[in-house]
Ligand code: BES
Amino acid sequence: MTGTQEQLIAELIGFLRIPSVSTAPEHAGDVRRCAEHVRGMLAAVGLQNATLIEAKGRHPLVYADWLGAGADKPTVLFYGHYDVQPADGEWVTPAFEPAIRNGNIYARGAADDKGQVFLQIKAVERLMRRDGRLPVNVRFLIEGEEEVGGEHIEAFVASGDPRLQADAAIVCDTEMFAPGLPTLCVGLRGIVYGEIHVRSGETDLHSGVYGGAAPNAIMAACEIVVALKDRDGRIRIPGFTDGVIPPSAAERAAWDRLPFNEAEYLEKEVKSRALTGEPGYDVFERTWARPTLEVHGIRGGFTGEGAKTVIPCEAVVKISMRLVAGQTAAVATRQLAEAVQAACPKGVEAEFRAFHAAEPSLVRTDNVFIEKSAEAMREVFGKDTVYIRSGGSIPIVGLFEEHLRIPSVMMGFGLPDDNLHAPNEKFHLANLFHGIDAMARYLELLGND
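Single chain structure for the sequence just listed, the form predicted alone:
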């Protein structure tokens, strides 16, 4: 390992040590300290106007820019987040005491997303130190609420603030399909998340006295859920899949060439007895290009140890839909709400209450920002860049599309086994170093166009 690489690791360790857990009120001071740390890094590499953007009751955004390349050069907006998930579960080494093992750095936030924010900043630093300037104009917008809904950045992006003017966004919050395989994500599923509330009466009842006559809220909730999706995985909400845009023949052909073993995927990633899903679609299409409906939890009635023979009067089902190109969150929310009403059994009331939503995104690969990114990745990794979609949701991509009218280049360097949101999260150090190389080269190629 070179001295430069050792210095990079030392700086990243300092960043990862800050427990910027945005979901925990007791870490509010750490979140602010981390925001100040990011602002300091941005200023130290020569960016201008490094500042915290505040909003009452919210964690700060961090902004900086360098606009000296001139009006004839493109402006790119770097996005990332400095907040992290809680460090639950059993860790080999403490989550906020970064450790190096087997070519990886282990810490909460290592891959999601501090390590990838760090490589963005260091790519800019390399060019600034070498040339005293950048080949393109850049802006940075790093948030501290990605793990808790992103309300602050959503309002800021929607505000039309001139500091957001850009030609494309660069989002490093995705992963490579496999080690050493340069990957660009060009499609994301959107999401609608909420709860189905079911009520069958004013109070719980004794099942011996009233069983057979009184409606049961949990049974009703189960009937509603079964009416929404059949046991083969087909979503039964009327009109829900009508507008879905299928992947092109070229996309399907590209996915067929990806190094993928379904049995290994089942054993090592899903870790279950069998794969499920809509008949007629392969794993990639089911997870990348088809909408889903999943139940995340049901509460109601008696759930303690022992027995209590009650007929519950209310139940709550936590549920989400993943959306794909051709769908919108507003229409999907309405369709689900109507389907819940239609499936509501006799003697109960039910309604769907949406919590949050994000639109699906599909980026064309024939624009210069994607093309130059693929070229830079190919040069650095020595292999052709592959295009994939992701089954997950990154709400900021939809917001950039909706409010700024710019494409997002999802140029991620994580790996599928990086344990995001889980114990022993890691970031592969080779990807950190190659990521800096690729990002710096990308900016050069954009500036030379």
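The structure presented is a predicted model; accordingly, all values stated were derived computationally and were not measured. Definition used throughout: the rigid core is the maximal C-alpha set that superposes within 1.5 Å between two forms. Residue numbers count along the first chain shown, from 1. What changes on going to the form predicted in complex with this ligand:
Annotation for residue 102: C-alpha shift under 2 angstroms between the two forms, rigid core superposed. Annotation for residue 258: C-alpha shift under 2 angstroms between the two forms, rigid core superposed. Residue 177 shows a C-alpha shift below 2 Å between the two forms [criterion: core-superposed Cα displacement of 2 Å].
Could you present the same protein in the form predicted in complex with this ligand, rather than the form predicted alone shown above?
The following holds one chain only.
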């Protein structure tokens, strides 16, 4: 490794050490410290107006810009997030003590998304150091609430603030299809996330004395859940999939050319014994272009060590739906709420409460921002850039389109086995270095007109 690379890693470690878990109230101070850290990095590379944008009760947004390229050059808006998912589960080395193993850096947020925010900043730094200026105008908007729905940035993007003026957004928060294969993500699923609250009575009951006569909130919750999706993976919410727009023949054909082996995918990524999902659709379509519904956790009753014979009167199900083109979060939310009511057994009350939502997005590929990004990555990785979709959600992409009318260029440098949201999250160091090269080259190409 070169001295420059070692220096980069040392700096990235400083960023990864901050436990900026946005969903955990006890980490609110760390999230703020992380925002300050990002502002410091942006200012240190020569960007101007580096500031935290605050809103009461929300995690700060970090903004900075450099607009010295001139009005005839495009303005790009870099987007990423400095918040991370919780770090529960079994880690080989602690989540916030970054460690290097086999060419990877392991830490919560390594790929999602601190490593990728870092590479954006370092690409700008490289050009700034070399030329004393940048080939295009740039703005940075780095948020601290992406993993919890992004309310603060949503309000800011809707506000019409002049700092949002840009021709395209560069979003680094997705994955490459395979190691060494340069990838642009051109579609994301939307999401509706919330809880189903179930109540079967006023108090827990002795399961021997009342079992057979009293309703059970957890049994009811399970009944509701199985009514929403059948054993084959078909969603049973009335009308839910009616509007879904299938991928075009050209996009399907491009997916068919991607290197993919289902058995390997099962073994190396899913790490289970069988794939599931809607019959009649292949894995790409099931994960990129079909909606789905998952349960994330069920709370209620007795979950401690040992046994307790109780009929629980309360249960909460954490649940989300992923949405695709042709669906909207508002309609899907209403449909789910109604389906929960319809499936609720007698004597029980159930209610769906939505936390946050994001619309699905599809980006157009016939513009210079996409074309030059594909070209820059082709040059750096030495292979043709592939266009894929992702099943994940990045709420801001739909909002940039809706409020700013700008395309998002999703240049992602994560890998499918980076363990996003799971223990042992990592970022491949070669992707960090190539990512910086590709991003710097992209800015040069954008400035070349």
